[in-house]
Amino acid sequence: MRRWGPSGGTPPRSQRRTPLRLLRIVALVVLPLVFLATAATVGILLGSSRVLGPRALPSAAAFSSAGGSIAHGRHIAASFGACLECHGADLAGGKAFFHGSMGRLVASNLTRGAGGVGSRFSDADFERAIRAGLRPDGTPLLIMPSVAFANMSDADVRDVIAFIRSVPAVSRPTPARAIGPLARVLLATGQIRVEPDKIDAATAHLATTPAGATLDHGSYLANVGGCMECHGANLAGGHYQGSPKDPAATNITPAAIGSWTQSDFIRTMRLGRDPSGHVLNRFMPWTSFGQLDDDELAALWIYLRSVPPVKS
């Protein structure tokens, strides 16, 4: 009798049959996994660039910063704008908030150095990067408050322009935009809307700016500087902004702070401490309410004592 083995003769049969088995397991499984994460992938990157893609520019061709005050300018930047926060006292940017799978993102220098968009940017430039979110080229901009800056007035966005371009010049290029893998699943997906998507282009812009400790100037404070975006539209608070490892925001109407004083939220936001000892996070930026004046913090305390009360 011959046997199969290392001397030779012929295998069995179920051993000649093992290549064909293993074409049928690539055919039936390996193929079609690998065409559904190639067509995955594919979707991702297309879907990502659409939402990456370049938008009609909104006219702001008459806009100019003529006239603008530098000094209040420099006061919107530093307070309520929080324009300092991302892109430093300087305004030469370098704070960076992408890492990782979600890719890199770096604050841009503001000024007229090498590396800084100030000597391109015409005024219009930068009234549609503030309140449309946008690039010259029309592409959005990521991180970019827009939904907030959206509805600042006419006045404010002029003199923001007129600080920054007297701004020393800052030699100091930053890193380009690289959106990583993770960042691309979650704009192809909408778990991630840039800022421009969600601005209404219908909205019309306050020409001045309300003034004094008013009801419309606290409003008006209050939704430039983004505080629905962290608390929620009624200002409840809940989760959203940040990353999952981030505090919620608290909530800040009526029913939570209804046992302060107007004193005691001054000096909460002067402070960073609440009246029962709480210290504020970071992630809230109170370093810069805090350089908000009297009257101003006075009108942003008679709006939030105006909303609905929601209890937590």
Ligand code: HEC
Second form
Amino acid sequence: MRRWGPSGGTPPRSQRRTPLRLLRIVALVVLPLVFLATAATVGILLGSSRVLGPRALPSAAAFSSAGGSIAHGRHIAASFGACLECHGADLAGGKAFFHGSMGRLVASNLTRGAGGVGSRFSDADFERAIRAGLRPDGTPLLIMPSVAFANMSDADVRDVIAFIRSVPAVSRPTPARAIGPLARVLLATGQIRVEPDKIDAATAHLATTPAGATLDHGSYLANVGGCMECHGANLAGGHYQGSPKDPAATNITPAAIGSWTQSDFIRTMRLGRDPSGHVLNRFMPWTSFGQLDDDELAALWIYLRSVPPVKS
Ligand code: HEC
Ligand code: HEC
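Would you generate the structure of this protein in the form predicted in complex with ligand HEC, following the form predicted alone above?
Every chain and every other molecule in the complex is listed next, the one we just looked at coming first.
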């Protein structure tokens, strides 16, 4: 009988298909692959469930929206808070993030209507969701930019909650959050993070800065408005942690836009078109930031002029 081996030539077809050979293929190739795939799936499920599981709530210092300014809260929600842009002009929810294999994530209905959180959230629950990214049951929020709102002053968050409480109840249930397989992989591998995990424990809520075209106020608006979340910590360009397909945010340090005038900047934020005529894509929330008043936009400009120029 001819033996298999380098000198033995190719065995006849009948011999190559022996059950023994099949068993070896199963044992050496298929089983390890099945094992690896199962281990990866279990790892992803466990990893993402751990990330999405409840956390200890920060000690609930009683928070009250009593005395908050509804008008100022509405201004924040329409402009640098951009609450209306995501939660809808009536705050009854609607804007959808995540599609297909990412799952389904819809900005919640914040009113007192059916399907809204307004009737069950206390002021402290609202404050925690906004500034800590946590639901009352301790589970973490996604996409909701609490990492930026963690900087919001006590007075501003009080005004925002007073505004939310003032809007008419709208009954419009939003679909429950569903975390799809791609989002689970991205969460398990840390490529997207839930809001509480982005918030530096050392972040102190900022003090209220007096309104006006000042560097201090501009810095406050940039921090709470989340410019760094998209444009990068040094504003030289970055990427918001949403879907990996979202476009990158450009360099807005003086190295890139230093030749603009203050009115160029204000026009860009109001009209969504920069001095070169480029129409900004919709990932730049200019329809909200354009609602800032002239002093606030001037303050932001003073702040942007003050950061170190970084070439990119
Ligand atoms: C970029 C879009 C976006 C912006 C801007 C935004 N939110 Fe949200 N918000 C969301 C999404 C999406 C959720 C649901 C997150 C989840 O289920 O993981 C949410 C959840 C919430 C919740 C928790 C509700 C619940 O279902 O538990 C509150 C409260 C809230 N947002 C308030 C605000 C306020 C107030 C502002 C403005 C200061 C604001 N949001 C701005 C997208 C946004
Ligand atoms: C959710 C993400 C996001 C946030 C938050 C954000 N930006 Fe942007 N921004 C973008 C993206 C994306 C672009 C690029 C748009 C394009 O090129 O079409 C952009 C472009 C710009 C431009 C135009 C630059 C140019 O050369 O045309 C300016 C100015 C700007 N952003 C300022 C700001 C300021 C100030 C803030 C904070 C108050 C801010 N952005 C917050 C995503 C964001």
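For clarity, a rigid core is taken as the largest C-alpha set superposing within 1.5 Å between two forms. Because the structure is a prediction, the values reported are computed rather than measured. Numbering follows the first chain given and starts at 1.
- In the core-superposed comparison between these two forms, residue 200 has its Cα shifted by at least 2 Å.
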